[in-house]
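What follows is one chain in C-alpha cells, specifically the form predicted alone.
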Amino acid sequence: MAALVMPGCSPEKGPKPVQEIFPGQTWAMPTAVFAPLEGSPGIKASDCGHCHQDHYREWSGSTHAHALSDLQFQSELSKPTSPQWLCLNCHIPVGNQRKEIVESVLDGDLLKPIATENPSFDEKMREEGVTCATCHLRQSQGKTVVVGPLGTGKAPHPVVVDPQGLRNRCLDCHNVTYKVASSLVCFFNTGNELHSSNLAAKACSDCHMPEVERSIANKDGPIRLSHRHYFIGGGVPKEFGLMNLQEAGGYRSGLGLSADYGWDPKTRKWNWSVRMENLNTGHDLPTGDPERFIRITVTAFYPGGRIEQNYRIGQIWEWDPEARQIQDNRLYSGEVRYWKGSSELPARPIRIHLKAEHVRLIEKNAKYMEYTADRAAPEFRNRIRNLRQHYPMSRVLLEEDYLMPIPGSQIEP
C-alpha cells in the first residue's frame, strides 16, 4: 500500500500554520478568494452556464456538483472527530466558498482551527461543491483569470491557455494519502496508482471527461474539440435522480468478467472459474474511498435448492484504535486474475448465476449513519434519516444467467 503521511506537528505551543502541518499540499487550504472576473456576470456555476451552457448542464449532474450535499460525506463531517475546515478543502475548495478561513491551527491540534471571517463568502458558490472555479479560475497579476485548454481572443474574460495545469488539477485532490487522526485517513491514491501503471501518459480527463466537438460558448459559436464535464466515475451517482445520467455522461464498467463452470457426477461437485480483469482504467479497481469494493457472486441453482459463493475485490482496514490497512486485493491497472472453488452439491445445478456489484456503502455504515442523523446539519438530517429513498448504496456493474448443458447433449457451456 501506499505510505501514509502523518501530519508535520511540532511540540510547541501556540498557532500552528496549516501550510507547515502539510507542507507542500494544495488540499490543505481552499483556493484564493477570487475578485470579480472581468466580462462575467459572476465567478459561480450559473454564472458560467450563460454561456457555456452544456458544460454547465452536464457538470449539474455530476459527483463533482453534489460534493457538498453527499449524504455520506455529510454524515463523515458531523462526526465529532472529523475537522470540518479540513474535509471541506476538498468538497467546496474555493475561497469564495468558504464562510470562515483556516489558516492556522492551536497547538497543532485540526479540531482547533483558528478561523478568520470571510467577508467574500457567497452561500450560493458554497451549494455548488466542486464548482467551475475549481479548476478554471487562477489569480494572474492580481486580475482573476479564466484557465483553459486553448484560447481563440474572442473570449469576453481574460483567459490563461494552461491545459497541462487542467489536466493536474484533479490529483489535488484524488491523490491524498495522508492520515489525519488516530482513526481518520484520507486515502484516495488513484494519480499514484496511474503513475504507476501502463497508462501513466494519459490524463484522468482522457478517461472521466471524453472528448466530444461542439460549440463550447453557445450554440452559435464555431465547433470545436471539447470535454464533456459529467465527471463519471464509478457509476454510483450521489442521488437515485442522478443515475440515469451515468450512461448519457459515458460510464463504462472498468471490470471484465466471464465465467466457465462444469459438473463432475463422479464426486458431485460444482466447479467454477471467474475470469476478472481490469480494462487498463490506469487505476486500482476499484479506487478512492477505501470502504469501496466489488462483490462477485456465482450462485448455482439444483432442483430444490442454490448454493452461492462470494469474492470481495477492494481494501480491508482496521479503523479502532488506530486506522491500518491490512487488505488490498484491489485490481490493478491491466490485470487478469482467476477466482476458482468448488462445491459439493446434492443435486446436478441447472443454472448459474453470475453478478458483480460495486458497494459503496455496506448495511452497517448505513444503520450506523440513519442512527446518528440527528447530529448532522440540519438541511440533511432527514434524508440521512431515511438514507434508502435517496442515496444509492450499489450499483450491480453485470448480471449473466449459465444454462448447464443437458448430459448427452451437443450443447455446451
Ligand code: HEC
Given for the second form:
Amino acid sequence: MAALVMPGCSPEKGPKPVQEIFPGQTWAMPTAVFAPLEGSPGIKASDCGHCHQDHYREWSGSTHAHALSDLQFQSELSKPTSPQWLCLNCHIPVGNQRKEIVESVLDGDLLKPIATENPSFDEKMREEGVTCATCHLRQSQGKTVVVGPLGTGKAPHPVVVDPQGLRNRCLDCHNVTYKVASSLVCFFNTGNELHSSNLAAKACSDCHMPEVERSIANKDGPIRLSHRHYFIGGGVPKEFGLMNLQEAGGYRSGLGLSADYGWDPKTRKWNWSVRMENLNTGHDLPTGDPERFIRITVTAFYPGGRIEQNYRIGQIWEWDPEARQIQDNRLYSGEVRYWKGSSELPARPIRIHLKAEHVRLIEKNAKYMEYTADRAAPEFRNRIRNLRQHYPMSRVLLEEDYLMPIPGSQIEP
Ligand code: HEC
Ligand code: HEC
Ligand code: HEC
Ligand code: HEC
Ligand code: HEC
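Now that we've seen the form predicted alone, could you pull up the form predicted together with heme C (HEC)?
Full assembly next; the chain just shown is listed first.
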C-alpha cells in the first residue's frame, strides 16, 4: 500500500503539524474542545433539545445527524487507505466528539497520525454526527458561547450575534476541493458553484433551511422568525425509515423534465426529445458527492419488443492510479438542455416510458460494500452485510407512460 504523502512535499522526517499540511483549512482539525455552556445542562444536541424541541426533532431526521452512522460512510472509513481522523473532521467535527485529537502526522504521512487522548471525550455526543455545536458553539475569551442570528437577549446561555458567520459555516465543509493524496480527493464545490451562478446572492440556508414563524425555545415562547433544521438535499436519506420525512421536510426535486416523441414511418425511426432543466438550485445538479448522478431512461415498447435509451447527468472520475475528473456534464443553475435522439425500430412504438432517478449508490459499489463488511466497525457490520435492507440507493424523481397516437385517428391519447 502506498504511503499517503502529500504530493509535491518531500516526506520530511518526524512530526509535521496538520495545519502546515493544510494551511488555513478549517477541516484540517476538529473544533475546539468546548467547556460546559453556562445555562445549559450540556452541549449535546439532546441537551439543546430540552428547550429547542422543534429544532432538535427536525435535526434528528437530517443527514447531518446521520453523518457518522451512515453505512456508506462507515464502509468507506474502513478502507485501509482512508485517513480516518481526517474523515472524522467533517463527519464528527466537534472536539468533544473525538476520543483522540490529531494535530500532527509522522513524516508527513496522513496514515501515520500522532494522536493524543482527549479527556473531555463524550461518547454520546460522538453519535450525533454534525451536531448543533458544530455550527452554534464558539470559544470566546475562554468561555463557550452560542452563535445566533437574532440577539433576543432572552436566552439562559451566552449568545454572540453573528448571522453571517453562522450562514457561512456551511462552506467549511461543502466548499472544499483538495487533493489529499494521489487517489484521494475532497471535491465538494457547492459554494463556488453558487457564487458563480444566477443566484449568487443567496445563502445555502435560504433554500435548505426554509423560514417558519414559531416559538424558538419551549412551546410557549414568543413567535419569532425561525428556520427548519431538516437540511433536506437530494431526497435520498441514509435509512429507509427517513424517506417519509423528505417531503415533509421540504424536499423538492431540482430537475424539471418534459419530453416529446415522434415516429417516422418512412425511415421507421422513433425520435425523442427530452427537455431537462436545473430549476434554479443555485448550484450544479447534482452537487456534492462526485459519485452521485441522475439517470434518465426512455423505453419504447413496440409489438414484439422494446428498446431502452439512457442519459446520465453527473461527473465521471477515475480513481487509480491518480484521482482525476474525466467528465462533468452536470446542469448548472438555470440551465436548460435537450437530449435528442432516434432509433430505428422494426415496428411503430405503442407506448413510451420515461423515468428519472437520482442515484446515490450504484449496484457495483453496494456489492463491494457488502463484500468488505467484515472490516467495518463491529456495530455496523451486520447492516453493511445486508446493505440493501437498510440503505436507500436512489430516488425515483419521475415515472410516466405516454401512449403513441393511433395512426389515422383524430384523437390524441
Ligand atoms: C434551558 C433551556 C435552553 C437550553 C438547554 C439551550 N437553549 Fe438556546 N435558547 C434558549 C432560550 C429561552 C432562547 C431565547 C428564545 C427567544 O428569545 O425567543 C435561546 C436562544 C438560542 C438561540 C438564538 C440566539 C439568538 O438570539 O440569536 C440559539 C442559536 C440557541 N439558543 C442555540 C442553543 C444550542 C445550540 C443549545 C445547546 C448547546 C442551546 N441553545 C441550549 C433556551 C435554551
Ligand atoms: C462540519 C461539516 C459540515 C458543515 C459545517 C455543514 N455540513 Fe452539510 N453535510 C456534512 C456532511 C458530512 C454531510 C453528509 C453526511 C453523509 O452523507 O454521511 C452533509 C450533508 C448535507 C446535505 C445533504 C443532505 C441530503 O440528504 O442529501 C445538505 C443539504 C447540507 N449538508 C446542507 C448544509 C448546510 C445548509 C449547512 C450550513 C448551514 C451545512 N450543511 C453545514 C457536513 C457539514
Ligand atoms: C449545519 C449547521 C447547523 C446545525 C447543525 C444546527 N443549526 Fe441551528 N441554525 C443554523 C443556521 C445557519 C441558523 C440561522 C439561519 C438564518 O438565520 O438564516 C440557525 C438558527 C438556529 C436558531 C435560531 C432560530 C431559527 O430557527 O432561526 C436556533 C434556536 C437553532 N438554530 C438551534 C439549533 C439546535 C438546537 C440545533 C441542534 C439540534 C441546531 N440549531 C443545529 C445552522 C445550524
Ligand atoms: C436556490 C435554492 C438553493 C440554494 C441557494 C442552495 N441549494 Fe442545495 N439544493 C437545492 C435543491 C432544490 C436541491 C435538490 C436537488 C435535487 O437533487 O433534485 C439541492 C441539493 C443539495 C445537496 C444534495 C446533493 C444533490 O445535488 O442532490 C447538497 C449537498 C446541497 N444542495 C448543498 C447546498 C449548499 C452547501 C449550498 C450553499 C453553498 C446550497 N446547497 C445552496 C436548492 C438550493
Ligand atoms: C471537508 C469535509 C469532509 C471531509 C474531510 C470528508 N467528508 Fe465525507 N462528506 C462531506 C460532505 C460535505 C458530504 C455531503 C456531500 C453530499 O451530500 O453531496 C460528505 C458525504 C460523504 C459520504 C456520503 C456520500 C453520499 O453520496 O451519500 C461518504 C460515504 C463520505 N462522505 C465519506 C468520507 C470519507 C471516507 C472521508 C475520508 C476519506 C470523508 N468523507 C472526508 C464532507 C467531508
